[in-house]
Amino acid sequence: MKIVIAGSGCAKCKATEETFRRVCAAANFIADIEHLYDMREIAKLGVMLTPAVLIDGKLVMSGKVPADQDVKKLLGIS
């Protein structure tokens, strides 16, 4: 599973990036996570709002940081 976190690398970009490496490290959940800067690739994806999340390609969500539960929710952690 490939999860991309798009944003500028501000405050709530870096934390959904850190939410997404905890849940998955604490649920031995394998994902290749990368953090995309680049505002001109960010938009090409269609992104209005960051911090985004994409999963193999979808967006999933955008404009604020996840909860544990809601990360788990869309990676189907129980």
The other form holds:
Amino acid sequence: MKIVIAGSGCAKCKATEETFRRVCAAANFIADIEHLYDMREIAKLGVMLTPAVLIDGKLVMSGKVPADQDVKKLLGIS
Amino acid sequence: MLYTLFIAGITALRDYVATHVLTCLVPAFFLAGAMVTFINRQSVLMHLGGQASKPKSFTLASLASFFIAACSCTVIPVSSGLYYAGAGIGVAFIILWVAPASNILALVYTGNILGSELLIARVVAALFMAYVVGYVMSWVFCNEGPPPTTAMPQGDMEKAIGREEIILILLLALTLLLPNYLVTEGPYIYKVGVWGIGSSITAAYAIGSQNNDRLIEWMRETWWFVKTIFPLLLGGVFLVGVLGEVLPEELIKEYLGGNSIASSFAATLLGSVTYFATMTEAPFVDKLMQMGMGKGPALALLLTGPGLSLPNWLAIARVFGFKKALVYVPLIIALGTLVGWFFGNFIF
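Can you swap the form predicted on its own for the form predicted in complex with its partner chain?
Full assembly next; the chain just shown is listed first.
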């Protein structure tokens, strides 16, 4: 699974990446997590509200820092 | 020497904390958190993308910017996202300008610290500048085709905001405004009283109208604002205290006093280069006005302070291209100077 976090490097974007990494590590969930910083690329993805999360190319969340619970739901970890 | 400066900073901080934190900042943070939580920004933006006529899309973009909130760093993705989604260069730059220069949070805060006259001036001037920016940018770059657009993000057109959420946000805004407007004299504790009543009503309404998940999300977002803005604000106030000690009043009076074109230009330039996190511009302008800055230059600084900064120029150049930054930045500086001069001489 490929997870892309689109963020400008703002505090919320960093927190989003951390949340994903933490939840994945805790659940031994293997995913390729990448942080995309380039604003032009982010805009081209159709993202307007950062932090945004794309899983396998699909925009699944935008404009807020997810709670651990939200991440688990998105990744299908129970 | 250093000791005197430190004391000046601490004194400014103490006065500020004593008179602003409870009745002014606390409701402001809750308001900011509520706007992020209860306004569906995605839906607001989708409405913006689909407007064909310029007057309509410019007006909508200006109004929407009041609610997108916060500082120039968060607004760049919004504006570039809209641009690449085909919303038009005018709309993109209006958002880029209005959201930091005149969002609800900064506005109510300005009203609390500097009074309603400057508050109204700030709104009117920001809107006027927005239209000029929108038209100039569309006109200069009319030959340039739209960028390789991505499809407008799809999704069901949910309502931007519900009725209960509007009431909640209004209650929060009232809690923020009323202590200062109802209590104009007497001890500070009166303000605290008004604040207490407003907060209790708001809290009761929130608990009655929202479910637990939403309330928790609201608190989380509020806490984010506290974490990011509060340290900047305290640092800013400290710095303002120190600057008040260091800068001779004559210097302020000479360069920023009165309402001449020159002092308006100086204020605009200062605001356009320096980074002011949202809300920090108000205490700064307050201090400079006490030291002799004219009202016109004060308005110019209020607008360009949060609206434009050196890091912001670079980000705009990188995202939108060098040429657009080269038109936008001088345009804002020219307009800011003009607006400061005009309001200073003919309105205030």
